[in-house]
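Take a look at this single chain, the form predicted on its own, given in structure tokens.
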Amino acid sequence: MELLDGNLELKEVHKLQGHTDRVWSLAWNPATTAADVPAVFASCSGDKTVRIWEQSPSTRSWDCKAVLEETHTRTVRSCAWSPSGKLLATASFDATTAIWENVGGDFECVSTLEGHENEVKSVCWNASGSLLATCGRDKTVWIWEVMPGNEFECLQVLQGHTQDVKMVQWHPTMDILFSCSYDNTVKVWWSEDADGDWSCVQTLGESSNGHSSTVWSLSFNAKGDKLVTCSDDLTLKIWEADIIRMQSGDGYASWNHLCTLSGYHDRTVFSVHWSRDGIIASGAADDAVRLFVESKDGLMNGPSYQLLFKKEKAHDMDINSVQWCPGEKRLLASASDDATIKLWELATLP
């Protein structure tokens, strides 16, 4: 479907209740995108729990299949599935990251990662599932190696941010790590050889057309040659890099600012996610969801992006997370301070 031609509707198809405090984050299980596997995602909350939701293939309704509780003693801020979908990592304000394994439908906590001084804000697996990254209020980013038998060994503690680190995100195809912070920057961490030390190879800050306030979230397009960031400065920014050069082993290629999307949200933009077919979703403290796509007409001066759809009052309170389902369908999940999760379908009006 040509995105900009039709009349589009972001239709609320489900509203999921169960959490008793704000829902901070959600993560789709990557293994559930096969046609014959029911869709599953995890959500985490200020109520100290993680919930596992599964869609019934026959009725299409969503059920809470498990509640992971009595492990974290404070807010669970972030959750992430390993690429195989077998392990779930959860990061908490109790300074720990828990690793859960799905054993025949029951989730067991098989490992607890300790080391951060205080709140852990985000957790992310690399593309191969061999590395895990965490970050926190102690201004550090940790890289953990996944060992046999659900053991995790800290490879390195990365220091460089001057404030709370809000999010870590691995590049989708290469072992390059990105972190965004309350210090208004995104830092790029890279190790030149497989066994070498990681170092900060680039800082995307205000002097390089970066954000002027806290950077909350970032996401890559499917190819991995573009990156979108969102901020407390009310903007989204698109960056690009020559990743083919990097993939061919020709050293680090820097990320350059392409364009800034401003004037679309009037409060902090907390979450951004780029779908596999090129749609950027953003969720913000103005309770709204916005969708953007690359516009085809402005190619003379390089790519530009335009608003595809806006949903005012998508939730009753701040939207903390928006995540596209990795499957074929245009399904978007959103999580909010109003303690609910909503599922939206991007559909063409008849």
Contents of the next structure:
Amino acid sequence: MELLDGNLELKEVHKLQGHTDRVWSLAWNPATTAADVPAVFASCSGDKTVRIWEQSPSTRSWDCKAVLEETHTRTVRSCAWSPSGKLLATASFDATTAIWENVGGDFECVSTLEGHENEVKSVCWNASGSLLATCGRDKTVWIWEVMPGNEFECLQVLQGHTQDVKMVQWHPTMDILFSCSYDNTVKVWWSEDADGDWSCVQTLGESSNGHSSTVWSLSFNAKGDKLVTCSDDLTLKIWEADIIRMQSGDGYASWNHLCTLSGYHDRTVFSVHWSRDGIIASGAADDAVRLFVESKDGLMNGPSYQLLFKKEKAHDMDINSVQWCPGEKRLLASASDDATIKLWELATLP
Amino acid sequence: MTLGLINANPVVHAKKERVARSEDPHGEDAVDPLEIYDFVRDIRDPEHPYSLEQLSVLSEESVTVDEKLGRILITFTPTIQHCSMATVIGLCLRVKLKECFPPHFKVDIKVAPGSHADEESVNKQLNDKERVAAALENPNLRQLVDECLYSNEL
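Any chance you could show the form predicted together with its partner chain after that form predicted on its own?
Everything in the complex follows now, all chains and molecules, and the chain you saw is the first one.
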């Protein structure tokens, strides 16, 4: 499908209800990219629970297969599946991160990570599943080593941000960690060798053409040579780096600002996600979902991006998270303050 | 917790006369700023047994509504420049409005320009909904907010 030529729309295909408070985040199980495995995702909420949703292969309807409750004592803010899809990490305002294992359909909490002084806001596994990162209002980023028997050991506590850290995200192919903060910056953390110390090797702040208010989220493109950030300053920013150089072991290659998408959002942009086939989805406090793609013109000054589609009133309230399904390329999930989750299909208009 | 009151000598004004207004906030599409003001004017100050209106923290001009964009802006004036209760007042306003108004209205809360020494920092905190949500899960803070909102209802 030639994206730029088609008349595209985001069609609502399912609305999932069940949570009794705002849904903050959702995560697709990466193991569900296989054709005969039913699609599964987890969602987490201000109602202190995590719900697991699965699509029935026969009826195509979505059911809530499990409710993970009575573990977190406050809002569950973020959730992330390990790359194998066997473990689920959940980060909570109760200052803990819980690790759940799917034991024959039932989810059991097999470990609880403590250490943060207050609300944990994000959790993320690296590409190989050997490391876990968390961050929170205590301004720190923690790196944990995943050990046999569901044991987790804190490798290092990274200080540097001057305010609340909103989200952490590992690079898709290399062990480089990115964090976004209320201090308006994105920090890049790197360790020269496997046993070495992690340190902040770059800060994407206002002087590097960075955001002028809280950075809420970031996402990488499939290749990992570009990333997109979203902010309370109502813009999206695209950054790029010489990944080939980094992958060849030539030391750290810095990220540079490529372009800023402004004038498209009216209120805080909470979430951004780059699909495998190059579509950037954004979810914002104006209740809308927007899709952006790289435009093929203007290559003289480098690539630029354009708005592909805007779905107004996608939800009745703020959208907190948007996530493309890893398997089905044109399926997008959105989570909202209205306590629902919606699934959208990107389709050409008839 | 501070030992003394932040502002031991607030200036108290007489209550403004009320005009009878419709009691059904969810029924109408049009949102009148004065209707919103009626819901917040009696919120009690966190430190003194007076309403925000009596202390001139709020006035009729505090509320502006943009119906087209579906936004409500409330601007309040702390009694002194270094008021550390500013964030508590902001939380009280948010909780009260959430109860009274349809959720599709977006609410922005700010201190009046020039009225607070850390204006930008206070405004940023008051409008970060994750920070607001976490603060309201803190039982001590929640209790203080509830006292400011409900102590008049006895």
